[in-house]
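Only one chain is given next, in structure tokens, and it is the form predicted on its own.
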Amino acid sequence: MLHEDVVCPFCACLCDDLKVETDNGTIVKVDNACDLGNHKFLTDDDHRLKEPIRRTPSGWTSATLQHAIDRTVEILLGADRPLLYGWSGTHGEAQSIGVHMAEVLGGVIDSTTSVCHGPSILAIQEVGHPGCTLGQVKNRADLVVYWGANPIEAHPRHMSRYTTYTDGFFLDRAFKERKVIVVDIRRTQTAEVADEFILIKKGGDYAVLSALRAIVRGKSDMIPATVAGVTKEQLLRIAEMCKKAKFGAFFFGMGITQTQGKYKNIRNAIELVDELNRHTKFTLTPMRGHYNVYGFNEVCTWMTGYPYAVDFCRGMAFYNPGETSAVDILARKECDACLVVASDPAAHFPKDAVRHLGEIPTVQIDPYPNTTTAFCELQIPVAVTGIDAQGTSYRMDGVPIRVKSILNRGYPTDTDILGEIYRRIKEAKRV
């Protein structure tokens, strides 16, 4: 059976033009996907957990789904300060249940945002977001800037669908007219196709952004001969390219959010875009990673007023990244239980945080065993959103897209499992 217009549930590009062929409950062919998307669709089903597993003194053993849910409810109800973490790899309907659950439990809910584009959100909260849809970029942008991002490897179809290699409605010869600037601390694959590559010293993003802002404001005489390894001549050339563009699009990745300066880098980038808008039209978009990390920020903001790292221990939503974010709570050993949903924190968190994860009762809801499995008491396998589960996701530009289900492999969905856990918790709390 051929399924057309399938949405790829890998990265936040959410490419919606895939063709997937299935035969006897198995995916046999995928067209239009990148290597990363292909891998997600064609991953051998044998690697998935067939049933819940639990840790015993003698090792891992199988568990019934009912036992797994019972034990998860017991752990969460018995905790004084539970942490609910992950959420970026599941659909919005499951995320909303998670927020409700955290409120009833008086716990903390956080997503992978806190270790990737959290600084972007903090900057946007301070100075706003001059953004647009990827469709606007595709059809109008004649200049694209990738700063601290390497889309060829991280978002392989971003350039072919939305920027460098795609036709634009308002550009007669988009491929030739569109210029690409790449800024990074090393020469990446994306830098190889750039019209202009700026090689900066590590941690020099803030200084280079400040220099470009000064030049755009007509203060070029204040700029020294080099700034963070970039010559004044190149900075002047880049500023002129940006000012002459009819429509410019600024994309930034974790190379700028997770380096020295953090959210101040993003604030500086937004203010550079504001300066450029005095001369032409310029927009800015974060290169979000997980396919629905943006969706969690949307859902959490609607329901609590805050985008991530929300603490309900006071009986109301409290938000203070650095205090209420998952890494900090684990490192300070504040939480006494953890529910991990659609994420692998043990593969990315600092060792102090991961060590505490292994010291407290931890349950993971995820289709596949991963690094975090080694630190869990219990893991519950579920359907994969976009393959055998459906739901709502948000593209990196904030556009909601309905993700389809193309198979039925008999696994419960995140919504099924979380809904039952939430129902049981409400009954126990008499909410």
Contents of the next structure:
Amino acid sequence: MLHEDVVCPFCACLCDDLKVETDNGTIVKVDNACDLGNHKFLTDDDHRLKEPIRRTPSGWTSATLQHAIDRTVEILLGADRPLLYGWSGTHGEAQSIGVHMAEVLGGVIDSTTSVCHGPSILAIQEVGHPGCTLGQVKNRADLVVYWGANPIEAHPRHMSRYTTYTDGFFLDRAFKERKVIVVDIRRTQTAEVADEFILIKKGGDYAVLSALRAIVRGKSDMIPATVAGVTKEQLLRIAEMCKKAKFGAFFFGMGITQTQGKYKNIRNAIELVDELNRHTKFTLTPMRGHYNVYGFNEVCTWMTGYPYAVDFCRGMAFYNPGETSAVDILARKECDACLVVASDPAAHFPKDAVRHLGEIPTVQIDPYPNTTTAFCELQIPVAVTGIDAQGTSYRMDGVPIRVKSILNRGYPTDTDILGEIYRRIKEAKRV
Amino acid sequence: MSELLIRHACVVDPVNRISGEIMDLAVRDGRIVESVSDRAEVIDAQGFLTMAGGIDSHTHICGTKVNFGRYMSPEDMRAGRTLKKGQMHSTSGYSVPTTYGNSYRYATMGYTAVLEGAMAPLEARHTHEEFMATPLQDTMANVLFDGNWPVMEAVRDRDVKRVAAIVAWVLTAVKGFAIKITNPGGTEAWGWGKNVTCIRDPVPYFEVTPAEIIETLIRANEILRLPHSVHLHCNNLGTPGNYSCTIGSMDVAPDLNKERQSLYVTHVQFHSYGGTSWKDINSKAHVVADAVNRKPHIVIDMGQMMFGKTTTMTADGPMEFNLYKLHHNKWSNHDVELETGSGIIPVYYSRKSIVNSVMWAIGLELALLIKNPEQCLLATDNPNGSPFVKYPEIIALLMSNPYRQAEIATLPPETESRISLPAIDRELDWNEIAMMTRAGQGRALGLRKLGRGHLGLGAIADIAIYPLSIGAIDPSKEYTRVIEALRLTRYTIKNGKVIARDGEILSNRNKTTIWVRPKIPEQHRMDHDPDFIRNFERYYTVRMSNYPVQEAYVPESTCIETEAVW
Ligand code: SF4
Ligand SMILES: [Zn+2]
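Just the form predicted on its own so far, so send over the form predicted together with its partner chain.
Every chain and every other molecule in the complex is listed next, the one we just looked at coming first.
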């Protein structure tokens, strides 16, 4: 059976033009996706955990779904300070149940945001965010800047769908008319296709952004001959390109959010874009990673007021990343149980934090075994959103798209499992 | 079958010409009926003020920019927190509360239906997700058409039928309620960092004027026989001297509908400024009010500004950037491909500022100078003029000249020569307040016949009972009692069920989302139009098949089907 306009549940480009052929409950062919998308669809079957598993003194053994849910409920109800972490690889409806659950439990909920674009959010909370949907860039931008981002490897269709290589309404020969600037600390694949590549010394983003801001403000005489390895001549040229553009689009990735300067870098980038808006049109978009990491921020915000790292222990939402974010709570050994949903913290968190995960009862709800599995007491496999579960996902620019279910592999969805756990918790708490 | 009898209600229901009569109200299965059996649940209203549930015909409570207002403002979230309690979720936010915060606060103020003022069609799914998490009000969404490319192309071709067909397709696809135009043409120009100054400026590239967009959409609206009229946020918001642009925009509107207005002009306070700069800004409310008095086919809402902290958010991207350049606080912007834009900045309206004082006076002047209260509805463009929790104060100001004079006395003395408020002694009565807060909204939104905004037989039993014996107090003198009473209902009843009592929320969920599906001749539908489809697939970044909002997003749905006159 051929499914058209399928949405790819891999990266936050959220390409929705895939053609997927299924036959007898398996995916046999995928068209239009990039390698990452292809891989997700075509190898999905090989990696799935078949049934719930639980750890015993003698190793892993299978568990019934009933037992797995009972035990999860028991762990969560027994905890003083449960942490509900992950969420970027599932649909919004499941995320929403997670937030409700955290509230009833008086626990902490956080998403992978705190280890990717958390700093971007902190910067936005200071100075705002001049953004747009990706179609604005596609149809108008004659200048695209990728800063600390390597879309060719991390968001392979970003350039062909939304920026460099796509047609645009207001551009006659889009590919020729659009200029691309790439800024990074190493010559990435994306740098190879840039019209201008700015090679910055490691940790120099803040200084280079400041220099550009100064030039745009007409203060170029104060710029030294080189800034973090970039020549003044190049900086002047870049600033001129930006000011001359009819529509400039600035994209930034983890090469700038998670390196020296962190949120200060982003604040500086936003203020540069703000400055450029006094000369021409300029927008800025974070290159969000997981296909629905932004969705968690949206859901958590309309429910609690805050995009991530929300602590309900006071009976209302309290937010203070650095204190209420998962890594910190784990490293301080503060939480006494953890529910991991749709992410793999053990693969990304610092050692101390991961060690604590192994010391407390940790349950993982995830379709696949992963690094975190080794630190869990229990894992419940679920349907994969975008393959055998449907729901809402938010693209990196905030456009919400309904991700589809194209076959049935007999797994419950995140919504089913979390809904049942939440129901049981409410029952026990008499709410 | 569920039955409810409300005894000793002091009913104010202008639609049915009931003005403060003590009577019983019988409710069966969510509707007002003649009588109920003696098994009915009984509520004693103790002679308190009883009106139909409040309807907010222009507010920002759900969707992309509202949520971004929360996202970027943890300081605002901290400023309004409540604990989880009983059925109530915890809430955050003062000027942009969380969805539950909005819903609970509206419910305890007696509001049972709200119209989200601006939904970008491409992001409609988001608005509906938040509607689902707004459990106690019926929700509707204005759909933005100010910079819609296919619409502007059809306007340029003078093809009003095609405009109607596009609108029909979009409204149906996004499950929207009405046509909204925010700074027509200006949001498209903002895609290039530009703007239009008023209704005669051509939109870059598309070569249509705002006036043409407004007029054609009004005609298309009536071809589709939509319940509501076109809902207009005029060009040039918040600029000294903009009143003439506002009047010019009103002049564009033909009178095409006998049952309601043909044009709804929103937050007119922000559009009634005289003067040439911030230095000499003054009120032109009397001129605008005169125009409205002469045009029964226009309805406006006040867009009242109240002093204090709030967040401004609108689809009017260029206006927000200009405002940002004045305030230097923080600025977010979000342009939406082929459709519209939006911007957000936090603001503080100070009574020490002459400009803000003039703004405050203008909203009140409009309401007091427009003769028919159904032509000037009460709203603050929540949260732009102020958060909706200030409605009780606004009502008290409208009912009490002494209250107004006391407030005027706190403003900079230079204000007085720029406004006419000090000389206006009109005091509105409860009938007029009911018209400005529910009855008028019922009419303006085209929902009166569907039983909204009044308490006649067959009406939907959305009822607000406020702890106030109106016969025993003089609102002119005892305005603080009016404010207290309107802040918190004794009972808020929705579909015949009590959802709030004395500030406590008693229901998990009681709502529907109202949307429209206009039917047009099959051969004109955009789903079969090769041009429309080709351009859609070429220039949008989502596939046309993935664009419509699925049924899953309106689990409680009231679809109004209309038959177009083609
Ligand atoms: S770019 Fe991202 S969303 Fe698009 S196909 Fe590749 S992995 Fe999937
Ligand atoms: Zn508005």
